[in-house]
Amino acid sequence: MRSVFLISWREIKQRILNRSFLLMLLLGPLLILSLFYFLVQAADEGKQQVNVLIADPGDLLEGIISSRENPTVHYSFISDYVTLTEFKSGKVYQDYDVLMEVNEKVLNNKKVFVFYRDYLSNTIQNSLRFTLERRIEEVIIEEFSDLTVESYRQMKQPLNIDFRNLENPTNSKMGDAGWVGYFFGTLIILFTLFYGMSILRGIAREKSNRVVEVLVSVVSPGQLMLGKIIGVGISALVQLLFWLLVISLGLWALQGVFFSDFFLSESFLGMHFSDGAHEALQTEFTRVRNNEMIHLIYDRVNLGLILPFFFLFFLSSYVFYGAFFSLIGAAMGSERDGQVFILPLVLLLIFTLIAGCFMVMNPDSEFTAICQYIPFTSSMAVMVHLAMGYAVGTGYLIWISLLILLFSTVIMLWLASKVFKRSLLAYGHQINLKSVFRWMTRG
């Protein structure tokens, strides 16, 4: 054990000192940081002037709107059900913008539809959502000359107004939540792919000057293939664990001073409020200054929850694609050699990418199910369908994916170190599918 620790270190020191991986300990987490602050500020922009058509059948708002005029908007009424089909191809509705449904069941179920082209800034959306509202609440006003409690909170309550866009006025494929459990998921998969290619490189450059000679006088093939994978995971973890500390220092800075305005201020928190005052307070602000964006970094993700199975994929995953990588850099004749298995698997961690965003779209296929299972795919697909949410009853299935990730890293390692221990010392060949099974069948 003593021999594994001395090369874990040795690799850890070599990584560590590095001039490149104390850059990307600082840039990796400030190129995140930007990334989240432009994804906020992209999500709050948006058409700015826009018509909006009401249909209003049932006659509802008198043709009334607002009595104060609105530059950025611009309301037109017209006494009669308008399909989607209609809105969005029909000659006569080109020059709106906004397709606003309000039917006679607005006013027990406050629900009302609103279709738009293209997307609205956070202030068209705030500014349509009060001033339906006030509209709404005079025309209940009106209805019920003679107020009960029930009924003054009855017209008290939040109308709830749904934004759609008229390619997707479903909301079908809204899995916002998923991309946050794909970004941990790239995480993985890069960090895996980047450290996993530093210890192929590592073994095939003191393979080629023949460091490993001298090596493996001192320790076992096994050793130090098991010390080369921790040192590296240990580098790895360290980057990440600083990426993941600065990201959240940035993330509450930047709720500080850039997005203090889509939060309560602190002496508006530290006030006593009457039972349900407080959660209505705040409920009433998010309505007000609503970015899904915000909302979705700092509300809606159990980061408690992903950031504990978020480090056991990640290490079973790096474990797992390393016992791979020491496999080909161990079996290679040359430096340059092993081309042909390196390409492989790193397409294989390009497609878990490319296959996460099929995750994100389509979380309850048969595929992003199957996928859960795989070695390969399963830290991705678990990252994002653990952020969308488990089905009450279904969370054992993060432990059998977790199980079957163990289990397919045992194997891998037990076979990487049969080819390590047989190939490492052996020069000058092609590396190929059959030395490299003769290695692992030896006895």
Second form
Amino acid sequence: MRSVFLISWREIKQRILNRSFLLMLLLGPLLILSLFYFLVQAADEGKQQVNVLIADPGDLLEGIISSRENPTVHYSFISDYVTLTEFKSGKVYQDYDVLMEVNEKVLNNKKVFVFYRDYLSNTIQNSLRFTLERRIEEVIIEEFSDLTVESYRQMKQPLNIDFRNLENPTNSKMGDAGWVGYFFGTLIILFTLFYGMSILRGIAREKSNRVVEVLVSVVSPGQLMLGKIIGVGISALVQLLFWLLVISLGLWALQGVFFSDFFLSESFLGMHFSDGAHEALQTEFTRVRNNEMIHLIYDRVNLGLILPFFFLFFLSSYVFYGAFFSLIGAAMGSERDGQVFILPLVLLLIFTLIAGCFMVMNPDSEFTAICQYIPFTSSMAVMVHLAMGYAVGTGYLIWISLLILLFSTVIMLWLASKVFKRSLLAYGHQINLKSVFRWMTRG
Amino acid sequence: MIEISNVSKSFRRKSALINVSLKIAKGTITGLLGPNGAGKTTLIRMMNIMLDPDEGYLKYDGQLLKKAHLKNIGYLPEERGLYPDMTVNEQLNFFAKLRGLSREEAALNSRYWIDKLEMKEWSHKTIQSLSKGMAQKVQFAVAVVHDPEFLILDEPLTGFDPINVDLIKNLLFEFKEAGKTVLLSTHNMHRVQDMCSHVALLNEGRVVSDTSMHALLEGYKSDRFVVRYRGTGIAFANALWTDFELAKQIDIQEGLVEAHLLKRGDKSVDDLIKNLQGHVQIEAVYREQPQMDQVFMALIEKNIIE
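Now show the form predicted in complex with its partner chain, given that the preceding structure was the form predicted alone.
Starting with the chain above, the whole complex follows.
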């Protein structure tokens, strides 16, 4: 065991002290965060600052709505109707981006039209919607009831009708959550591919510079293989943990600094509420965080459940594929040999990435179900499924997938160690399927 | 120390070793000789438990050879291999610990061998930045850093300059004097004759000869004598009588002649000296030693004929 530890430690040191490793440690998560930031921004495309003209012939809102509530929206009032043609072409209206038509009947029919010249961002749309809704609500309360605004809002609980799949009743918009699972699945596949190749190259290099001859005179080939897989795996885990830490911190920072305007607050509405009213509103606000991406990342995905399984599947998947890569590395006759064998393995990993997209879009398909039990694709399938949510009483399926993967990993390690033992000291040949099969099966 | 009993090994249909039996005695330097493909590397790999025999067994100090014995064995392979990105010091520490030494022992032994092999100046350099000769020294240090009882060296002197050859040779003699055992596999017959007290010769997977250096050379004793004398050539020729035949004479210095003689019948060095006394001034007389490469060739030829 000490030998395995020493070999692992050497692998860890060799990688962690490497300049490119340290560089990727920082660049990787920054790249992902930048990508996330741009995705969020892309999801909120549209005009960000607007001049709104409120056509209010009944003088219902003048003096009630003001630009102080949201500095990005500037409100002006006209106590008359404005036709669309006038607004479109009239010189006096050219400074306005939006025409909001609030007629006298609005208190009864609750109908307001908003006409825009350029597409409005989600933030602006929500700002307009909320401001108008709240102010008209206040007018209604004052005109038609003896209630205070606070007690009215406390009573008014929105009826939330949520459409969900009978087979999977835990999540509403599963598709979006599935992409978060796909992100985790992709992390597993990319790390497995990158570090699997690192194992392969390491073994091939040691074979090529013959240090392997000294090593196997000290430790058994099985120990050498295990030491390499563990050492490279720990390096991968260090990088992954660091990435997740930086990404989490980054998301937290983005939430506070860059996306603060996406999170509705009391100040957004310019009001103060009692505790009860605040709670009621808070529920509603959470529902309507006005950026789908933000809502998805911060609210909808159960990271507490996904993360433990992510690490379990990451480790199992890595060792499973790692055994394949070390098998090929040991069987290679030279450093350049073995491309023929690497290609199918890489294609398999790429296939898993593509299959993941299909799984997100067709979560209930037979293909997705089968992929969960195939060790090559199970990590991706389970991550996607977990993010979307397992139906009540079907959680045991995750454990079945994990058991199949672990069992396959043990078999793969056993086969790889057989090939490792018999082929490690063979040099100069060209790797072929027949030899690999012979090394696997010979007693 | 090491006993190899009836060991056979095949790779697919090719026999690498056929019923090989050898004994390597403790405290000796044994030469393992053989042409390319004779099975030397296969045998060495078996001694390092890198390969298992198909038949037969190997013993270490009377016990069946097992993994636990590896910490007492040092191995210098013919194909040198070190981690190019590790420093000399790291390399020695790493292999010492792999061989079972504690952290402190590994550090101590590494320092000792770095000093002993005069590597202190470049002990913090990576292997890739060293010359071939320097890397060879490190490779040797890796083989001995854990202070093994049994040292297997495959072509240990290749790549060294004459100064370092002497350094390594002296170290091997020190090992021998300390009661340790050395197995030296080499193609350099001159070195074998120089250093080994015992020789095992392999050819086509079989043991052709397994004997002491003395016994081997005795079996191929030369009929030639060399005499260095001062005096006249006529007096020398007369003194030989019919007992010895003069093959050639060389003037090696002013007045000093080296004569190569072929004996006739059952004559010895004593007879030669008796014949020459009083006729010429004898500076040196010796029987010409058989050259190891000639012995090697003769043994191989004999084996092929048989």
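We call the rigid core the largest set of C-alpha positions that still match within 1.5 Å between the two forms. Remember, predicted model here, so these are calculated numbers, not experimental data. Positions refer to the first chain, counted from 1.
In a rigid-core overlay of the protein, Ser235 has its C-alpha displaced by under 2 Å between the two forms. Relative to the superposed core, Gln372 undergoes a Cα shift smaller than 2 Å between the two forms. Put the two forms on the same core and the Cα of Gly395 is off by less than 2 Å between the two forms.
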